[in-house]
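In the form predicted alone, a lone chain appears below as structure tokens.
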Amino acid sequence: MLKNEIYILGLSAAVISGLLLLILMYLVIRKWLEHRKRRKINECIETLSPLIFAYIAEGETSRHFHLDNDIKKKAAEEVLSKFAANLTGEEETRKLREFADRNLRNYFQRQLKSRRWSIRMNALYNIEDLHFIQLQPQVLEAAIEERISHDERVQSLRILAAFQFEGITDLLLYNSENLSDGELRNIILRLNENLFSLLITDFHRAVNQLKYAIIDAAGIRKELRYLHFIESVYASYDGETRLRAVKALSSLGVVKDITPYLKLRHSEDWKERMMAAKLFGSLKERKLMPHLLDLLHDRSWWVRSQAGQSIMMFPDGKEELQIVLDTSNDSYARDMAWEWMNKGEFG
């Protein structure tokens, strides 16, 4: 009985050791193959770089251009990506894209269909870097694919926005439920004026995250043509949407009439009082200084801090804070005044 148990244990140990040895051999061989492939790609890069550069710079087509296997195509992809990151000339960029379309279109199409996520993502980044607009149909196909990963959907939409794809507004309205407002903002900021105006027209149909992104983008663009839109959002919405509108107005630094915004300083929501302080600071109207001094005595640290920063944006802001430091009975307000006086000038 004991002999049988020892025999079974020995056999099990031998099987496990054999399996571990096989796994080790697999990993070693796989690493060796990867190193060998990388070495071949690097050798191809050394050969292709001057040839591709000559084509882009002087239009010379070499008879040595034969991208007849994936090693050479991978090398060409890396060379083009490197050039795309550094070239700024319109003619050179056109030739680079022409080369990519002529030699790598089918290669990228296959990569977009790969079963490996990393290869698909890498293809999307390269399509963006090379502005490979000929592959827009395949990128659109990826963007609306239901089983696509979150990162692939975001990157596909970023590319379509950069390509100024006319259907991008509908895609954002109906295919952006799970995207954050930051991701959407990054996509929207790539749109030209016409497409961005279409999004503003359909603002009321957007989900909240997209609404936030549209308002943020309008503020970041800092163009007065969006003032009416942002003020209408402030007048029609509440909560986070209204807060984003005030933030966007702060970025613009202008409002048609300050009256509707004065009530924010008495809001029960500290975030609205803080945004009021931010807006008053961006407007830099002398009549708003008393309100900012009141907000410097607010019960919320965040409101006091924003009020201190906004006061420092006025030409005589430091003197106003000095008066608070010398005369106020509120130790929190005095601390905040001292803090901002010692942070330096703003505005």
Given for the second form:
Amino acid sequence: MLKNEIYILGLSAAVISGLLLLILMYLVIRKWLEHRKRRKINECIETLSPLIFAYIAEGETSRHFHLDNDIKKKAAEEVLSKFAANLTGEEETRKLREFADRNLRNYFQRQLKSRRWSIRMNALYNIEDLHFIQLQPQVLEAAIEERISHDERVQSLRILAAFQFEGITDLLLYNSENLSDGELRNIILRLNENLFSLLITDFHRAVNQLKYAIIDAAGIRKELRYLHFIESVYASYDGETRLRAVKALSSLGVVKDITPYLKLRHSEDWKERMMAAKLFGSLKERKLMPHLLDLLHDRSWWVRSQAGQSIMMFPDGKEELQIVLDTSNDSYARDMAWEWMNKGEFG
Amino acid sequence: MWGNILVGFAAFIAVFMVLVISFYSIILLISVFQLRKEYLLDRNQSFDEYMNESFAKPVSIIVPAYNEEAGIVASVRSLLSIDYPSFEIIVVNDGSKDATIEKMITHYQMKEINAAVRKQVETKSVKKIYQSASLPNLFLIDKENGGKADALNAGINFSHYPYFCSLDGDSVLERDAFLKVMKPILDSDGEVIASSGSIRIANGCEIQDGNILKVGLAREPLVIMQIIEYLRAFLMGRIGLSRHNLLLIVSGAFGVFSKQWVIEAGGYKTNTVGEDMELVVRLHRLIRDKKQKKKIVYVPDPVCWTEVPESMTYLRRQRRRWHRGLFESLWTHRKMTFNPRYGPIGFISFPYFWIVEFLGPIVELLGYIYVVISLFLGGIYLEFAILIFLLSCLYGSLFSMAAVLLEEWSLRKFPKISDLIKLFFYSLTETLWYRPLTVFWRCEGIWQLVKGDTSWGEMKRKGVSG
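Moving from the form predicted alone to the form predicted together with the partner chain:
Complete assembly follows, chain above in first position.
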């Protein structure tokens, strides 16, 4: 009664095994071909490297530059990426880009249109590395394409930022849903001063993630011209946005007037108290020391730890902590004082 | 009457296997699509900018060490050279009886410090804490023996950073594995609370000073079969499950967790042998109980190399232990099974782990016994036996062969063509010897459970990073 089932199952097992065997053969051949191709690319890199280098350094052209097949193009792409990472001179960089434009533009354009996600991604990475500004229209096309993967959108926005594309602020405001603040920060940090200022002007229109990224970036840039902006954010927002503003201020190390920030040390939210401790430490004003010593006795470990670190930023921080160690009744505060005093010794 | 029972029983086994095979087929398909997407992606480039990211979250790497004198120095050395902007390494000596602690102290010039430790999870008492005089981000905690989970908890208490990674003392990380496994966490603004990478087998690879020089294949058939088994488990099972946030296991050998969430979940549980799975189940539970949209993900690429047992004795102990651990987690959280409150975890993951992973070996063992008996009975029973055997071939060998091919099709970690062919043909033999062996050991694990045996079973280490 089972003859049929056994027959069908046996047959399907045989068919599947056969199929797998075929796939194995295909993969073995593919691996062999790839090994061979890799060897050829490596050989090509050997010959191309000195030629491209001579061109970039001295402007010498050679007839070998005729990159007529994909192996040569791939080799050229790898050589250029390597050079691009190490070149510093303006003239050399210009020549490298000129070379890339002349020889590889079509190659990259084709890759950007590939059906395979990984090839499109690799093309985007290379366009960024080589600063392939001639391909900006294609990158822009990718960035506003609706049915594009998340990674491609992030990468194309990053390239456009690096190219200082003028429409980038609008793209960030209206075309960057679902991007995390980390990703947005990465993009924004590439913008020049002009574009960044434009973004600040539009701050109130941004979604929360973008707001966070803008404040963070302002802090990381450490420029006094953003002080007014960050302080106004602190004054008119609350929650996470306000916290980020305090963080940015402590990164700047300046405030116009400390009074509005003093109330943070009594906040119900431990994060605000921790940020207060961070800010006080970066300001290093003598009159803030008592507040920091208070915060060293806080009920939250994070606040105590930050207070300890901030106290150590003062020139006489170690002595202050020694006093806590000798006199405080709070064993947690004493432990924390000890830890930060000794961190200095090792770290 | 007996005849009917035997036939009914065989039919039950056959139906069970068909169900399992269908489930695996679906998961295989999901994995195929996921892996193929990333084929040929130049991964090194995609992680570049995270190195300069001033907002990259610092990570505490916790290395529990119990009698690891053979490999601990090299393991730490390999960790010190990882590509990541900011991290600390905390080696927790869990009352080793050998020279683990002396080796660490002399080799890394460890000096005793008096640090403030915030006790957030209960642990056995900590004797001393050391910091390296030459490498300020290297710490050593010396504590009383309390098992791996307890050591990890002590590490969590001491750690300074918001994310921690648990790492076995005998494993070697690829240099950029950290960046890759942290990427989902960094990119997601905290939506991802745990992330884990692939584990590959180091036996047979060339390793020097904690760095993988050459990926190779071991000679021992037992190790080769484990390599295949790991490929299958990671490439097929985890990618498929992770895609829909159904992952119940984040390997204890290499995973990054949000410290806050782990502490809220109560840290690692010490009285179980499967503390890693237990933790992940509790995290899922917490996510659901708090009604938050958090994720636990698996990233197929970052690779952590670890040593596996080369002899039957140790492999058998390991498998018995794993199976007991699996049961303990499932039993502790049995309420989640088919509980609408826990969504797909309750309706897919739990039943899958109960039926396929836990009870599967019993059904399979009965299947093997049936096959042997029916050889003597002949007739219709023999036909059933052939049916069951064919199904188990599909289930064991064919899926493993597919996993080997999937690896070569997408990730391609084995450089030699001969390795690929060898793996393929070894996986062909799985149903004939390796599968029955592991099934038998897992059933032994169930038997130990029934008897109430709770031993851990010591493992012997050669030290992978000689």
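Only the largest set of C-alpha atoms that superpose within 1.5 Å between the two forms is called the rigid core. Just so it is clear, the structure is predicted and the values come from calculations on it, not from any experiment. Numbering follows the first chain given and starts at 1.
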* Asked: Does residue 13 count as moved between these two forms, where moved means a C-alpha shift of 2 angstroms or more after fitting the rigid core?
  -> yes
